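In structure tokens, the next block holds one chain alone, the form predicted alone.
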Amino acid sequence: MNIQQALKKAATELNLFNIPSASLDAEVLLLEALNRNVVRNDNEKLDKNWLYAHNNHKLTEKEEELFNNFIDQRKKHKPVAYIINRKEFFGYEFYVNENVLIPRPETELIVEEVLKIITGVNSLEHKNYSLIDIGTGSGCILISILNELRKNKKNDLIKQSIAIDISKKAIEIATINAKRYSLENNIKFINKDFKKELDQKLFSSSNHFVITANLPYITDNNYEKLDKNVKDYEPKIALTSGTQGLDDIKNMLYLISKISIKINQKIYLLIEADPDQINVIKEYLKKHFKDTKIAIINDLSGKKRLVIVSLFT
């Protein structure tokens, strides 16, 4: 079987199982099979251009076996990212498996806004920031921020970086990703419930904090309606948060509201949420916080997605 035949057969099979983007998925999975079959350097991996320039390339028995195995997994609605164990986020590639959420494009907003806070016109560039990533998962948010700062030679603005997750397996994956970008010594990984870490002692360790929180925010009811590729494969603990989907977010906000902010100290908090939850979060903030500036950022589809809270004295 050659490449053209393999792609056509696979796309037809995937369509029968109502798999969206069947042709695209077939291409990605075939490239994965080809690249896994031969040990190549990262810079020598085959890409789509090679794929279509070699339509008549005959698959080896091993390549065909690998490809068929990948297609069988995809027929069961297993996400492509979990089959090939990687996902691109903010231009960087991250290792993922079923112990962490697959990074979403809308979450890149958090990285963009953090970089604006730290390096923008109104930033405190002469100050050192502490970064805290709550519910770090694959580590994609924090690692992307540190990668961008290093690329722009501004990593000296960061005093410390902390990644917190209740899942031990998630912390292990985040550590793998940090090592990939030689950041394992730049990040302190904490495998605990964030409710045990957000205390006065932590916030006394630095003048300025940027806290990123992509916590679970799907309601228990909506969880039952999720697509199979999400519900059957992604970790429920990283998706759901009570009847309103706000248990974890409210717990975090409550803990931070009890922190005594020092004179001239600034705390920036960035929270991703469902568009329908944004107004509820705003009201909670107004009720529990004083001297608070709140900004709402829309995602690429124009929906409210990110809440940025600025706390100061």
Ligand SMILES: C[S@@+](CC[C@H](N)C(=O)[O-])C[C@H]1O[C@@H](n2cnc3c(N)ncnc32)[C@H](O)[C@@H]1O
Second form
Amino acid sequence: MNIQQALKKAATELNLFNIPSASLDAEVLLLEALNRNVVRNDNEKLDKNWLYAHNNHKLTEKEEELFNNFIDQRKKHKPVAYIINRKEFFGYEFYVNENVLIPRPETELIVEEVLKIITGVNSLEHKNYSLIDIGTGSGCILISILNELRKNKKNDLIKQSIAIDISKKAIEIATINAKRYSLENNIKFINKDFKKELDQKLFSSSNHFVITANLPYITDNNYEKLDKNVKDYEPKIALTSGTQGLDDIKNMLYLISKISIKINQKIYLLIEADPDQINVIKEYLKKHFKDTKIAIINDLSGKKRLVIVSLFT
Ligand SMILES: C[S@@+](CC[C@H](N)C(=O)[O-])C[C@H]1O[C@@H](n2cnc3c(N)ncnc32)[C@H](O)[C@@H]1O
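If the one shown is the form predicted alone, what is the structure of the form predicted together with this ligand?
Below: every chain and molecule of the assembly, starting with the one above.
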């Protein structure tokens, strides 16, 4: 079978199994099958254009077997990122498997806004930030922030970085990703429920804290209606948070409100949520926090997605 035939066959099969992005997925999975098995000495990166320029290239038996295996997994609605074990986020590649949420493009907003706070005009003082990533999953948020700061030679603005996740397997994957970018010694990984970890002790080490939280926020009801590729494969603990989808976010805010009255540190808090939850979160903040500045940031589709809270005690 050559490339053209393989792509056509796979796209037809995926369409039959109601995979919405059948042709694109077939291309990505074929590139993966070829990349892994062809010994390439020209360092040429295989891409979509390469595929179409080599329509008649014959697949080896091994390549065909691997490709068929990938397509069979995709037919069962397994997300492509879990089949190829990686996902790009903020221009960086992250190892992922079914133990962590696949990083979503809208979450890149958190990284952008944190970088603005730490390096931009919004910054109060350019030093001594502690970063705490709650529900780190693959580590994509924290690792992207640290990568960007290092790229711009601003990593000395960070005093310490902490990644918390209740899932042991997620922490293992975040550690793999940190190692990949030589950041394993820059991040303290904590495998705990954030409710047990968010206390005054955590806030004793520096003056400025930036807390990022992409915690689960899907309601129990909506969880049942999720697409097969999410519901059957992504970890439930990364997705749901009670009847309103707000249990984790509210618990976190409550704990931070208690801590913030006892300490004298400046805290920026960046919370991703569903557009329908943003106003509820805003009301909750007004009720539980004094002297806060709240900003709402829209995602690329114009939906309210991120709440930034500035707490200056
Ligand atoms: C929506 S995922 C986000 C993962 C990653 N930050 C991202 O943006 O792709 C939420 C993460 O929170 C973790 N989590 C859920 N409940 C938690 C808790 N009580 N304490 C700490 N982590 C929790 C899950 O294991 C999961 O990795």
